[in-house]
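In structure tokens, one chain follows: the form predicted on its own.
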Amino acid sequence: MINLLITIFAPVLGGFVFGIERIIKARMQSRIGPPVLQPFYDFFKLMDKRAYIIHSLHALMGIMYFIAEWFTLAVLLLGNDLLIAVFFHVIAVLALVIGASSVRSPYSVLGGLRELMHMISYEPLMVLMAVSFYLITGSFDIKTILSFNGYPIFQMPLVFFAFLLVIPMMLQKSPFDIAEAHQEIIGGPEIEYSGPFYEAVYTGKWIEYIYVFTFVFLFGGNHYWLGILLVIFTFIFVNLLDNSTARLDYRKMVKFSWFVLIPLAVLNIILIAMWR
């Protein structure tokens, strides 16, 4: 029942998380910042604006990104299979990439290509993380993982560390805010969206927060208090990293993921297999 409620109200929960994040970022930058409900004010403002459609495919892919993100979270929480959820997340990102690449704007196309760089950097690690949970709990089922009596965080610390540094890639945070890169490509994949269609992309990113932090929560097993502490720690860490680092080149992001983070996860999997 709780999983169903979280799935249904995921956009609302994601909006609150996004609003809290903006307040924390403002405090880190010695600013007052917007109210916690500012994302929802933005939502209604964008919905009230006149929609400018470049062409139907572009608009459709923006909506599909939102729907696919929501469906991905539903698969994760209700379908209860980590690998299938990861697969549908790839579909969501590809919808955004297709939409961004379907217009003539060089900023949008470049943003779409960089979004692919993000995807090939973090999706392999998401698969490895799902495999790690399977080796420890014997299942990809989220219910089984949440009923596991042990402490997954202590059995897969390298996987958690790698995932911790992959989250900025998924949420477009520094030093990996490469696809949006406002100073370079003025927002990247979503730059040509407007009105309700931009709101669809905007809200899809809220759902992404719930998707990511659900995986973090799983590292606590059936010790929900530990899962909550890990979510809080991760939330603060990602924002500290976002506010204290400069953006890297996309080549460095891919190399860092494939030559540092993914090997760490593979090493942890090997150690788990040896201990079994």
Partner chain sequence: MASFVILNILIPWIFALCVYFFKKDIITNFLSFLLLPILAFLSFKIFYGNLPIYIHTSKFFDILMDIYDFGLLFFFLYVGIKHKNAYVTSLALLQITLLIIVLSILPSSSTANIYVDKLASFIYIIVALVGTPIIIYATKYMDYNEKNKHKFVAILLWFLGVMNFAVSVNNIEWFFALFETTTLASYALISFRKDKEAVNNGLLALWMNQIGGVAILIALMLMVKQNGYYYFTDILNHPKNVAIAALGFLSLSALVKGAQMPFQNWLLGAMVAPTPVSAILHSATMVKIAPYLILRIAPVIHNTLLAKLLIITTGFVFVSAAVIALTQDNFKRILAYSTISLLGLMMLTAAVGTPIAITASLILILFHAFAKGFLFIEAGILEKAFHVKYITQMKRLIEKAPLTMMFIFFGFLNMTFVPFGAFVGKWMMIEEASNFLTHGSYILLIVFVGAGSAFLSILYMKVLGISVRKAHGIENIKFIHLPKTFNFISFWYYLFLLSMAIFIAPLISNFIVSIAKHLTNYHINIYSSNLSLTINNSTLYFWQILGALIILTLIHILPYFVKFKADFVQPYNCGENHPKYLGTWDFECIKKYEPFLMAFSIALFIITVVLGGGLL
Contents of the next structure:
Amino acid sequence: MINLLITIFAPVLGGFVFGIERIIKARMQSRIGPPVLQPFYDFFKLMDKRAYIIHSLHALMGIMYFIAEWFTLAVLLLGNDLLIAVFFHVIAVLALVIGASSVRSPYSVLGGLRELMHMISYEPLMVLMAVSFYLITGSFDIKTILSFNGYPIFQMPLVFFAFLLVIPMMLQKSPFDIAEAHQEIIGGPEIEYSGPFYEAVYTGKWIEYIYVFTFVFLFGGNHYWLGILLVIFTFIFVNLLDNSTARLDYRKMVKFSWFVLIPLAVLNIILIAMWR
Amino acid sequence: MASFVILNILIPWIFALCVYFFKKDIITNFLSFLLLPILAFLSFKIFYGNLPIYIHTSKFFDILMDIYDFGLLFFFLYVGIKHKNAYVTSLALLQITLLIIVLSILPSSSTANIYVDKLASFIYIIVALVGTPIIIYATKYMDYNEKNKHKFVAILLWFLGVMNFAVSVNNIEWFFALFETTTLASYALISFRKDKEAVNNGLLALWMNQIGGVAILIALMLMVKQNGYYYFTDILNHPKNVAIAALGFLSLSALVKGAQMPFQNWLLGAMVAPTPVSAILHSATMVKIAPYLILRIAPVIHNTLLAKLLIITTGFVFVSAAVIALTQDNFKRILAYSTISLLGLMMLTAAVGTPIAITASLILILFHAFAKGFLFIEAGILEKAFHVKYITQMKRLIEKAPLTMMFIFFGFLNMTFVPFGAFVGKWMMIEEASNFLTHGSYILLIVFVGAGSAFLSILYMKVLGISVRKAHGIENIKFIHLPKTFNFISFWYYLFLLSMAIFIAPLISNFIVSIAKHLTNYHINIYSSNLSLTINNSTLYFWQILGALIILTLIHILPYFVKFKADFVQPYNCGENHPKYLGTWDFECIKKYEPFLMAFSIALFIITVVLGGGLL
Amino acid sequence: MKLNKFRKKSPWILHYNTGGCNGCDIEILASLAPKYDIERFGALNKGNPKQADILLVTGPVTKRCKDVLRRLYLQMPEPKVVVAMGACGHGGGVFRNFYHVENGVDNIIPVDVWIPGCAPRPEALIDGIVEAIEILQTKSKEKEYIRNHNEIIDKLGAKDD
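The structure above corresponds to the form predicted on its own; please give the structure of the form predicted in complex with its partner chain next.
All chains and molecules follow, beginning with the one already shown.
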């Protein structure tokens, strides 16, 4: 029931998370920051703008990105398999990348290609994470994992650590905000969207927050307080990282993911497999 | 039922003879269209008939086969000498020597020479449904400034018969003859245009595949020496005391035939031939012998060191071929690399050898055959009707060739995205492998499958990205008229793929699981209810399949129909005029690692044969 | 629900320097920094005309920049407001009547708010933004035009091939 509610109200919830994040970010920079409802003000304002499009394909892909993102969340929360949800996420990336590379703006095309680099950095690790959940709880099923009487976080600390550093790649946060790179390519894939169509992409990113933090929540098993603590910790850690680090090159991101994070996760899986 | 099997092999040959001798357009077209229902009927009849079928042949055929073997090898020798190619010549001589040794020690046996089980009839079905449309397509394709149309179609027809024969033999000595016949067919087809490049690539394919032939002969020798039998059924019936070295050499020949990494060049060279050749080599025939052979011996090598090393080797090929494909810019070459990569995945899943893994392998074979045949056909249409060969020329393809672009889009979606077969194969493999992560190779398997599928997805997205790039403001897309044959074949594949995706759950749980059950004799915990697919405890619900299918269908079809009523604006380029042409990344930075990947794959190859085969 | 009241809650700014001395730009950055923090009004420096509401122009508009300025203006979706900041934007400032300048922003695009000073203090900038938001609320979604729109528009766009 609660899963269904979260799925349906995911954009609203994600908007709140995004608003809180903007405040936290401002406070970390000793600014006051916008109000909590700021994302919704932006949302309603964008609705009222005149619609400008490059061509229909591009505008359509923005909407498809939003739908795919929402459906992916539904698959994660209402379905029963983590792996399928991980693979579904590729569809959302597809819509974003096809939209980004369908226009002749160099920033957009570059952003789309960098989005692909993001994908090869986080996708294998997500698969490994799903597998390690299976090894510990004996199921890919999200309901079984949430009723698992134990502390997955203590059995897969390295996977959690790797996932902690993968979250900046998924949410476009600072050391790895390569596809979005506001100072460099001005938003990357989302640059050419405007007005109501930008709204779709903007809201899609809020849903991505819920998608990612659901995975973090799973690390608590059936101890929901631990899950919530982990989500809060991750949230603050990711923002701290965002505010305190500079952007890296995309090659460094891929290398970091492939030569540090994935071996760590594999090591963890080997240890779990031997432990059993 | 046995007569159906014989008809299935002979009818393509008879048709090939008719086409070759009459050389009339109407006869060629009629026969190629006629072959589709005939082969489809026969293969389904065999599949749902009483299996397995054993056909005992008289001694006469054995002698005939030996003579044929020698004739074939001497022909290879002739080709080697004629083209002054040392590899072909020496390998042919080596094979002749080995064959004489094998024939001298070969004991006589009363086991049936032809053995058709569900796996073989599954390949019949693929040949009928995927291979025959390619021939229909070839009849039209060869009208575009190509010579020797009828000879070409005749060779293709003959090739289908050979393929049907190759998967139904039981005697490994006969299998060697047919293996070499497919080699001959690939040589004939690749060097069909008779120019220098074509002949060189044909010779390359010839000598590389001859290595596979040598491996089979060595395997035969070892098998006869150690066990005294040389039949697939005997191997399967006495799994305990089979010479593992022989199986190692058999899997070596599979790796060569499947163009795995150190030997990938012959399949890449196949693209100089007319496109139907690539289509038929990559989808229905030839390379599918590789996973077929591994599937044949899968119950025997299950959980041995050989299987584990095969997993590592093919998994490595799965990832590294996908990585190298990123650096290519020839469309057919990209498709070829992705075939190599996915063949690696098929053999990996086959080598794991558990019932669910075998199911995954069969799913991959079926869906890959359809999708790759589809993509190569579209590549051929692009080449002939739109003169596009490189992905740099694919700019604004969505305006120039909307229908073809839509088909290519759908073909690519089939290769990695959610409700389609390739995804289901990977998903089943990961879920299955998670159950027994006791060996390092299985953990590597998960990394390989996850990484390889990510690399393949970015490869397809890169190619799609460049072909959907549109001039801004252009909304009206004109559908250009294409020949009826092309459209028929395209829609044939398109509708097949679409319906297989929707009904993927019953397809797998009724059709494919029955084959895997037949191969392994275990109960397989895969079933479907209300079009949802359940594997062990995980379910792919129908609403997920349908949702993903609707989203993906909308993504690839809707752009042609949706027109938003909004103002058009220029793309942003810091206020400057935007550039007219934008390329894509060529991943030049990966190219320098290519020799390392090759060296590593050669090392893995040797380790597989030496350690896995137990030669030390 | 009247949506136009939300316009004042989230004014997104596109800032463009048309050849000034960068004094104004430093003041803009100062207003983004902790002391003045215009993000508390919901304002963001977007750097992208497609998603901006306020075009904040500094500098005297050099000849090289004028088409760029026009394009940026035309790519912004309505409703939109133009704020000219600093003395240079008001008729050229110290660059007035030089061979290479167009003498101010309003020779190129229509300006709604003027922020005087060389350079204006951040307080003045915030005051100007607030003024711009008031104007933004009264504007409609109708398309806006630049001076000599029809003659210039062909020159501005890239030709499709």
